[in-house]
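Encoded as structure tokens, the following chain is the form predicted alone, with no partner shown.
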Amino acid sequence: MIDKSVTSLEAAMGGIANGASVMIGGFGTAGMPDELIDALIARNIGDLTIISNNAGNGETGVAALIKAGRVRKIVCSFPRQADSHHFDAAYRAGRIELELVPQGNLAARIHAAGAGLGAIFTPTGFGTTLAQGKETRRIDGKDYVLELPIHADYALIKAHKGDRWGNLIYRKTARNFGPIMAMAAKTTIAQVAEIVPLGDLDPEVIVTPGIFVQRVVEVAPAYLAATA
């Protein structure tokens, strides 16, 4: 029987290691799993690399991450808002190393990853400094940079329901990138409000299949935590 489902978040995060390469799902703090952020920090392991669109606001998730010392590089889109201290003092500090990268070359990196494409050409970035040392070609009188893709041993992403085979659904912009993050990483771990019995999602609105997920599990809204 084809059972992903853990019980603990303790549980969730086994394996994850010194030095690992983790994307992070989340636009800003919508999707943004914060209890699994929360469990790879009471790892106490350190030296990664996260891939996530920014590098946290005020006080939890990548923030929270980055404050304890334990991201060695980020790969992000949008590393500073009004409320990245954390980022901006260890950055500072050189304390971590920054891979900028525009939002649409972060989302078709991560999804030419999934797909199993060697690289992709992008217009965006040509003549600039983002595009030093990379191949450029001219395609139907166009200029285009050769990007890699990004992959990543771990994937941890939020969404709304899942089942036990890891087939999930999300809730409305909560979905952002956790669907190309769970094809791109070699284990990815999705946290949900619930877990349902199998046939209880429409195959026609799943939107990530199980086979991209190894664990799921359940976290309660906090809201329902409170009243329970």
Contents of the next structure:
Amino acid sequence: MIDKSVTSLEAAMGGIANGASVMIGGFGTAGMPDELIDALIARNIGDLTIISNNAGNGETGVAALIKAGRVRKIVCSFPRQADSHHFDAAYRAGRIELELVPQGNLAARIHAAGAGLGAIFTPTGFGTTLAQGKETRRIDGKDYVLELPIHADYALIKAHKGDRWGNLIYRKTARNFGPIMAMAAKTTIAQVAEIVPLGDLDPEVIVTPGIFVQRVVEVAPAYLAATA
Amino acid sequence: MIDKSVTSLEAAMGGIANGASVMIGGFGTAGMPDELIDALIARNIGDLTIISNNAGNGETGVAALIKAGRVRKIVCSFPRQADSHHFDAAYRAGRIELELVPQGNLAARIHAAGAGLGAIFTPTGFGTTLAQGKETRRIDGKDYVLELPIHADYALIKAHKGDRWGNLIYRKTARNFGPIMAMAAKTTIAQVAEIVPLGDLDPEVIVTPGIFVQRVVEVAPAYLAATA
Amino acid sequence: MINRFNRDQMAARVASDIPEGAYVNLGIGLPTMVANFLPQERDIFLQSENGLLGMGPQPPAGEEDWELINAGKQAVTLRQGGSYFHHGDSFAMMRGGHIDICVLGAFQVSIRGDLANWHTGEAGTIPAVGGAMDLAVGAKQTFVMMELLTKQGDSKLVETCTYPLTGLSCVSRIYTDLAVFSVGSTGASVIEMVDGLSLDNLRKLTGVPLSEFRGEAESRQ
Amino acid sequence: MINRFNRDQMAARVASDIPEGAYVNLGIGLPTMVANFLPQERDIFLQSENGLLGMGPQPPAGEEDWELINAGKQAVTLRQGGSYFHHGDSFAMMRGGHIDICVLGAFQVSIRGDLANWHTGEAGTIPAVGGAMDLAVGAKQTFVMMELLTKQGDSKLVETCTYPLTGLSCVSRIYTDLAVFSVGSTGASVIEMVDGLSLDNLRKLTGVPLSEFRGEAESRQ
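The form predicted together with the partner chain is what I want next, because the block you gave corresponds to the form predicted alone; please supply it.
Up next: the whole complex, starting with the chain shown before.
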């Protein structure tokens, strides 16, 4: 019997080592796997490459990871925010490398990795400084930039419900990068609000089939924990 | 009020003209939009380019379209089947052009069109006769072939339920090419077993958002028609 | 005396150019206000880059669901008939040409429709691009909403952008507090001006060649 | 006297090499039979290219649902925990390296693992490729199941394929009626033979260089 559920956040982090590349899902508050990130910080490893849409807000999540000095490089579309002070400080001090990627190229490159493409010609960024030095091509009258897939060793994502085979469904806009990051990482670790018995998830509505998920850990949502 | 539902199969075909490129969903019996194809045949136009996984079986669907002499070219992965005699005869007589595409390249090229990519480097077909004359590249130690997106003027697909905004859900393996063809065609026409009121489809389980669909027509499934 | 459009009036002006049935993405900041002026009885489909179509207004205070947010990370709602999807599909919508109109803010727009809205290029600033480049090149039409002049009185409608570009030849309309412009391969033309402003005034304020708008043929091809 | 494996025995032999937890795609024809020999108590995930994962056995006669079929267009069932998805996602699974093992039939396989299974190349035949090329290059391991010799007695394990190729250096194991082979960059080796057959016999039958298998280090890298 295959059971991908793990019983602790610590166990969910097993194997992540110095120098790993780690995708982290979430867009704003929605879909941010905060508890997995806390467990990653607790693991006490560094030199990480993080692939995520933002570079952290406030004091939690990716911001805390950066504050703890664990991140060598971040690949993201929107690092600068009102409360991204931990990233800002690390960046200004030269302690963190930034690869700035337009959000659609980020999504498409992650998807390309998951789908096994070697490279893609994308329309976004042509003629801008973000395409400097990159190969370009005019195809059917339109200009494109060649972009490489983004793979990762691990993906940390947050979903709504999961089962022991790793099938996942999401909730509202918390879906965002989860499904494509799950496809692009060697090991995908999903925190879910609830692990349900196999067969409870309707096969028509499963968004991420279990083939893309290696570990599932149940983390009660904060609002439940707060009232518990 | 936007209402994409049309009340007749004839109306669903509006605008399709000689020389159009038409994607047709379905894989085997599942998801084949037979009634839309019949309506296309009734429209009495020709010189069509058909993009579909197969080249028709028996006497119905794509086979009937080929038999009627309406198809100039077919782009597909698996034309030869036990009962593909109408395609076989047209091909042997030189009356139909065949572009044979590995099924995964077919899916990826259709997806690339829908997603706005200019071209993709795909692993499939490298070193085979199906990649002859195509640009290749070694990327990160693996060989790839450059493939162009496949766009179409129209897509004819079959879904399970739809609403007036064009949102669609599918049933079991009838989903197959429907969602990606809907993305790649200028005008997507979906036949559905049932048009439901707006709001009846759960926003979490809609597979094809209405943005990808221009017309929806209700066609009772054959097993209902037979008992009616 | 010149009657500037205020921000609400600018938003209402943009909204009046959005037809029923349009799929529309509103950028963060000023463009978000356009939603307030779309007539409720018209089916207009708002897309948000973070994976929703059919975005509705903000929920009442206290009823926010922080897993239902827009690109600006504000709590929103979903209209009946809306749907959720992942980032891959969301940007496929934009980049695949399925969005009819996007409305963006800008630092500068050139008379040929080049857009600069993501980075001032100043030393020491931290760049952030988000989905701006994808929207600019992906939407069928890109509208810009901005004040025409900087606080220093410089025109943001320019012959050639000096700020780093977001996209080339992508903007077709510019809605400002002083005038509405069409821009594109044939240059800039003026669709309308606020009361009290003349074409000559506007030429002086902007310093760019401006013609009178003569219909859609002059707009972006 | 040589004890050939029959088709059931070949299928059982392949099945015995599929570990619990594996994601497996079985090609149409002979490989489909492998499903009959996977132990029910083991969680092995069968993927079908037309958009399902967790494929179960054929339904009883009369209970077919023709919207639930496999790649060979036969009616199948879905196991509890299975899921449906579209063709884009299905081939992303294959091509993105998520399928552990695929089992395919073949016309010829070379000692370095080149595969020919889609087209005889004969004049007048109509080619059809389906998903074979995607599976061959996409799965982590490609197993071939075939009779070792043609009806004319020619070996289908060859030094160099003469039929049009499906994929280069993609096959790692060949399961035949006479022997099981490992193939790859270091050539072909024999993992096991039917009773009554010697390595020398096998060399004569195939006409290709064959060594004894010395463990996984010799298999595909």
